[in-house]
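Single chain ahead, by itself, as structure tokens, in the form predicted on its own.
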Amino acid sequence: MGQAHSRSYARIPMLFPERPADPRLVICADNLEARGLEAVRSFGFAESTTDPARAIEHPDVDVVVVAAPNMLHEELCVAAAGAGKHVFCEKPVGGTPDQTARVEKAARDAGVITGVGYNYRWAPLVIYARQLIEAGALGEITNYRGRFFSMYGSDPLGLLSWRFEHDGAGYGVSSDILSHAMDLAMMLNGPITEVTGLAETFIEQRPLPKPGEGTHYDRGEPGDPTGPVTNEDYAGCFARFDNGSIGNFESSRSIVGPQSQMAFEVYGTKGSIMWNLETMNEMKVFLTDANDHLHDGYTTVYAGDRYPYHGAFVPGDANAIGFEDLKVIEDLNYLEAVVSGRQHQPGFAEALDYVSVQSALIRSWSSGGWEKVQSVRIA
């Protein structure tokens, strides 16, 4: 993610001639000196350091982008806010709901502009989906289905990276990928008021990584030393929305088949829509007219330059854009917020909305019943 944001800020001037400012990559902080030096050589940073405090306190730095393991987010974000720097943090801001709440309060007290990496909000067809819902094209929303299925943890020989350890990641898929699915749900369909769910860890031991080498996509060898997985591989729930609709959500990193299926389905009294990251430049749309409920079926809508931001990357219809293009759109919008002095959405307040739901979900894992969503915001 650090590399993705670095590339994205570098690309903004090439793609958006009406940008509000030109970003400058001042300093990269990485715990491995070699990676920091590579950031200077290949990504265009002016300098690098192994000391995060030096980067945060650098006089030329206006914005700190935090892309470290989840459980380090609190320390870095609080330090950045305390130094008066605007803060963009990868989701879900904290590895636990309590951490996110403390980070949100620190940033709010400091009055800095925050952003959080819910980048799927910025897919052109997701923006179009929101427009359809807000215009009432789907009628009254009755059902919502959201999921994020990924195979990154399906291999038992996949390395025990920080994502599989509570000390490094906090919670597992409920923080890592379910947060994306439920953030989109709340953006499209409003607040969630009540949840009931469960969690499971299917692969309990993984090969130990070598320090400074490999990611959660790499694998060890049979017979390598192993360590315990200490957070969940799967999380799912039913949910009630404030508007009266019903939702269900699933997330898994150990499932076999779906490779990066961040998907949603929204059903209303007049129509429905379906979108899937794996085919992010397509959306299924079913709309009835007032006099005909015998529609012929779903229509496939292809992304193109008639939808927001798409034309900055490629002209015409059905010419695809990709994952990192969403990061560029995300970083452009955050840059615009910082330059204008307005709070960005999604920011830490929206991160707090999700972890409030996550907190209720975690309680339901123990109670086995429905749990009310209560804000974890610290006054």
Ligand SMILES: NC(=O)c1ccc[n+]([C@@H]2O[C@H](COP(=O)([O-])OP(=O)(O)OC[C@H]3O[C@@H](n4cnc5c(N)ncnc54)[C@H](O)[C@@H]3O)[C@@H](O)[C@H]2O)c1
Contents of the next structure:
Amino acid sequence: MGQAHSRSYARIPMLFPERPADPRLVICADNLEARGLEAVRSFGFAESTTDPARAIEHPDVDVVVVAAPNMLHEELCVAAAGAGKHVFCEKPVGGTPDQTARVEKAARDAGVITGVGYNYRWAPLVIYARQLIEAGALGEITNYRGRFFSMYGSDPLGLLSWRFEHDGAGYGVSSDILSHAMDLAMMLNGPITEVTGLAETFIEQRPLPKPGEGTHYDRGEPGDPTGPVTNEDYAGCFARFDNGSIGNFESSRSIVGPQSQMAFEVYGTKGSIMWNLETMNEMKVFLTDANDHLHDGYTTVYAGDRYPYHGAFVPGDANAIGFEDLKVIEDLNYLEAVVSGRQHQPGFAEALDYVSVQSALIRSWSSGGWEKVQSVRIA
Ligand SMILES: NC(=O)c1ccc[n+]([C@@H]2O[C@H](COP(=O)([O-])OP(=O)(O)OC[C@H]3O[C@@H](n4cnc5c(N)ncnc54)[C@H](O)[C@@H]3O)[C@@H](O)[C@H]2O)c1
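Could the form predicted together with the named molecule be shown next, to go alongside the form predicted on its own?
The next block holds the full complex; its first chain is the one shown before.
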């Protein structure tokens, strides 16, 4: 993700002539020296360090982008906010809801502008979905289905990277990918008021990684020494929204088949829409007002320069854009917020909205019942 944000800031001037300022990549901090040096050699950073404090305190740095493993986020974000720097943190900000709450409080107290990496909000067709819902094209929303199914942890020989350990990641898929699905749900369909769910760890041991090498996409060999997985592979739940509609969510990192199925379906009294990251340049739309032949079924809408931001990347209809283009749109919007001095959305306040739901979900894992969502915001 650090690489993705670096490429994204480098591309903003080439893609958006109307940008409010030109970002400069001042200093990259990574505990592995070689990665910092590579950031200088290949990504255009002026310098690198193995000490994040040096990057945070650097006088030329206005904005700190935190893209380290989740359990390091609190320390880095609190230090950055304390130094008066604006902070963009990768989702879900903290590895645990309590950590996210403490980070949000520190940034609020410091008055800095925050951002969080819920990048699927920025897909042009997701923005269009939001416009359709806000315009009432779907009627009254009755139910919402959200899921994030990924295969990144489906191979039992996949290494025990930080994502599979509570000490490195905090919670498992509920922090890592369910957060994306529920953040989108709340953006599209409003607050969630109660949840009941369950979690499971299907692959309990994984080969140990070599320190300082590899990612969660690398694999070990049969017979390699293993260690225990200490957070969940699967999390799912039913939910009630404040607007009276019902939600149903699932996320898994160990499922076989769906490769990056970050998807939603929104059903209303006058229509419905379906979107899936795997085919992010398409959306299925069914609108009764627009369709005299109700049994014709869904219409496929192809992304193109008629939709927000798309034309900055490629002109015309149905010419596709990709995952990292969403990071550019995200970083452009954050840059605009910082330059104009207004709070950005999604910022740490929206991260808090998700972890408040996550906190209720975690309670339901042990109570087995419905749990009310209570804000974990620290006064
Ligand atoms: N928004 C998205 O779609 C998305 C996708 C992937 C990851 N993420 C988030 O991005 C963050 C990073 O995930 P990733 O997949 O890039 O992880 P990664 O393991 O590939 O990269 C983490 C980097 O942090 C460095 N690091 C580790 N400890 C450090 C320390 N003490 N000080 C400085 N640097 C340190 C590592 O050397 C590595 O370069 C996570 O919070 C994750 O949830 C978001």
